[in-house]
Every structure is written in structure tokens, then in C-alpha cells.
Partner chain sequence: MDPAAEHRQQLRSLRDFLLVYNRMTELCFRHCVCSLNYRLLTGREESCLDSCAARLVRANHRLMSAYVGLVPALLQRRAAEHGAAGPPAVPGPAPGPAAPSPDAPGAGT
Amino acid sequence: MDPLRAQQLAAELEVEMMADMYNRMTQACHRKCVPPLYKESELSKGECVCLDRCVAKYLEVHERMGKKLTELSLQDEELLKRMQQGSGSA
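Model, the form predicted in complex with the partner chain [one chain]:
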């Protein structure tokens, strides 16, 4: 597979994942900030502020989880490498 095609596929995957993240965020923030009371069609000021903060927090959580996952994967890789070296020298 040529590098350009690989790049294109990776970009498509990223877009798909961002869309998935967006959908989950929408669902989560709606659940947290918009109570299921449908008397009024307008959002209250409190609900608007809640949604703004929810989005900010969700994106921060997303970033934090990414860093944590990378950290844990690196730790696992290190452990695996050490185990392989240990079994190789034994």
C-alpha cells in the first residue's frame, strides 16, 4: 500500500473517531445538563453554562485519558521487553 493511501486511510479513521467522540460527548452532556422536562423549548441560562463547561471538561478528560493510555502502553511495552530480555538471557 503506498504511503499516500495509508495517510488518507489514517485521516479518514481520525475523522471517524472524532465524530464518534463528538456523539458520545453530546449524549453525556445532554444527560448531565438537560433534565427531561419539556415544558419550555428554550434552554435556561444554567443549562447553557452547564453545557459549555461540560464540553470543556469532556475534551480535557479525553486528552487526559489519551496521555494515561499512552503512559500505560509504554509501561506494558517496557515490561514485555524486560521479560523477553530476561527469558533470552536465562
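Would you mind generating the form predicted on its own now that we have the form predicted in complex with the partner chain?
A single chain, with no partners or molecules, comes next.
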């Protein structure tokens, strides 16, 4: 595959994944913080605080998971390199 095309596909996938994460976060935090029957047209202070905390937690967990997955991926790559080097010299 052409490197430019691969880079373009990776960028498209990243945008799609970010949009999915945003939609999931929006749905989860709305479900948790905003009652189904609206009493007022504006969010209450409590709802705003709840949404702020929910979004912050969601993004923090997403960042932690991304770092951990990157770390695991790097470990897998290193193990694969070692296995290939070991089988190549045998």
C-alpha cells in the first residue's frame, strides 16, 4: 500500500474514532447528568457541574487507556522483534 494512502486511511480512522468517542461521551454524560424530563430550558448549576466532571473523567480514562494500549503495543512489537531475531539466528 502506498505510504501516503496508508497515512490518509489512518487519519480518517482517527477522526472516525474520535467522533465515536465524542458521541459515546455525550450520550453517557447526558444520561447520567440531565433528567429525561426537562423542567427548564437552561441547565441547572448541578447539571453543569455533573457534566463537567463526567466529561473530565471520560477524557481522563480515554487518555489513560490510550497510553496503556500504546505501551502494550510497543511491548508486543519488541517481543515480536526478539522472537524474529531468535528464530533468524537459530
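Numbering follows the first chain given and starts at 1. All figures in this text were calculated on a predicted structure; none of them were measured in a lab. The term rigid core refers to the most C-alpha atoms you can superpose between the two forms while keeping them within 1.5 Å.
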**Request:** Please check if E12 moves between the two forms, taking a CA shift of 2 Å or more relative to the superposed core as movement.
**Result:** no
**Request:** Check the Cα of L74 between the two forms on a core superposition and give its shift in Å.
**Result:** 7.8
